[in-house]
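Given as structure tokens, the chain that follows is alone and in the form predicted alone.
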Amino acid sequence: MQNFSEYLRSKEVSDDLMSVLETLEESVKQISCSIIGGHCCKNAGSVNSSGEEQIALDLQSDEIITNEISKNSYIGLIASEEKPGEERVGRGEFAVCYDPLDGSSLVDVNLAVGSIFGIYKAESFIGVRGDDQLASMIAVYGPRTTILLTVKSGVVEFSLNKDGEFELVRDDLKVESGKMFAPGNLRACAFREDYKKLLAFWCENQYTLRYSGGMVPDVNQIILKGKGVFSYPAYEETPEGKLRLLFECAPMALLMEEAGGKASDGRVRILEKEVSYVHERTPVFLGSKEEVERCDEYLG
């Protein structure tokens, strides 16, 4: 069974990119330990750059990643959902954007949460497109701690074993057709008749509802089950959508397309969207090609 580094070598990933990914892998291990410890679930009494309340674990996860990245000379630029803008941290060519703890509001009720990472070579995140990513990965902190990774050579899953190592457990994951849906932002149905009609289509055609309230576990499930769709449209109160293009949607879109699925904002491929400011938001529909095209048809 290959471990994380052995897999990267088998894919002939360059030494510098491999070092960056190993740094993020180590961050995930430390965040997993922090969550298991359960000492950081209280409200931190602060908000992040998007105006969302933070818990102590948000701040600790961000600190863990920042500290690990500071040890890697290949990384020169970072952007975190918990920070106001991009930050120059060194002279390295690589740029890492991340959501250190996606779905942190679920921690206190003991539901799965995760981390999201996108890796670029860039002097600034302004002007990049998701297509420019060299790799992306998500970590899920649930009954197991797992990683989904793409280095633009398909999507694979690693699981953290009892010895504290990530080992490859699933290779060449594919998303095809199947009746499963994870509908975010259902409050939009009060304002959008088109979203209400799409929801009715899913219900009338007996789709299986699988929605946790966390983007990472929901998209992770679609990729592992090999079917389904995750939706999060805009509406009057959030006309640009809620989820961040750079930190959440672009890394997820790369994983989904590498698994044979599709990612759209209703009109445009997520990976074609140029980042105009660090905390830019977007509507997003991720999943099997057939289901995302249905979202485009109903909501575009």
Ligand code: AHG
The other form holds:
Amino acid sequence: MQNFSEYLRSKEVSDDLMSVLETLEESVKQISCSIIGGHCCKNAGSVNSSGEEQIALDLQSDEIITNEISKNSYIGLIASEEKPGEERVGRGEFAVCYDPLDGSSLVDVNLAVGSIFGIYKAESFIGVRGDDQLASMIAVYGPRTTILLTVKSGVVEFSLNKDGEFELVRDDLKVESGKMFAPGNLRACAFREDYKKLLAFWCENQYTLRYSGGMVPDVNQIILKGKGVFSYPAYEETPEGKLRLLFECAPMALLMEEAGGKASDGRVRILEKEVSYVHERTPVFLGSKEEVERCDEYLG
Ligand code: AHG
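Next up, the form predicted together with this ligand in place of the form predicted alone?
Let us now look at the entire complex, which starts with that chain.
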């Protein structure tokens, strides 16, 4: 079974990009240890730049990634969902954006959470498009710690084994068709007849509900089961939705498209959207082509 580095070598990933990805792999191992340790579930008593409450584990995960990145001279720029803006960290060409711990409100109830990473070569994140990513990956901290990775050559899954190594467990993951839905922001149904109608379509057509409250495990599930749709639309109280284009939606969209699925904001491909500020939010629909096209048709 190939490990993380062996896989990257087999895909002829350049040495510098490989080094960047190995840095992120190491961060994921450390975050996984922190979560299993379980010492950091208390409220940190602070809020992040978007005013959301941070728990100690959010901050610790952010510190782990920032610290690992500081050791890698190929990385010159970072942006974290836990930090107010982008930060120059060196002269390296690579730019890494990340959500260190997505779904952190699920930690205290022991549901799965995750990290999200997008990798670019850029001087600034302002003006990049998701299509500019060289690679993206998500880590899921559940009963197992796993990674879904794309280096723009399909999507593969790694699982952390008992020796502390990520080993390749599934490759060439594909999202085709199938009736499964993960409907976020159902509050919007109180204001949007179109979302209510889409919800009715899913229910009347006997779709299976699989929603955890964490975008990472929800999208991870769609890619691994090879079917379904995740939705997080906007409505007047949250006119751009909740999820961040740079930290969450663009890396997920790259994984989804590399698996043969689609990702849209209801009108435009997520990967075509230019980032105008690092904490920019966007409505998002991710999943099989058929299901995302249905979202566009009902909600676009
Ligand atoms: P957070 O990291 O603040 O817990 O947010 C998680 C995200 C995403 O993972 C999930 O799909 C979405 O928020 C759910 O949001 P709401 O439950 O607030 O609608």
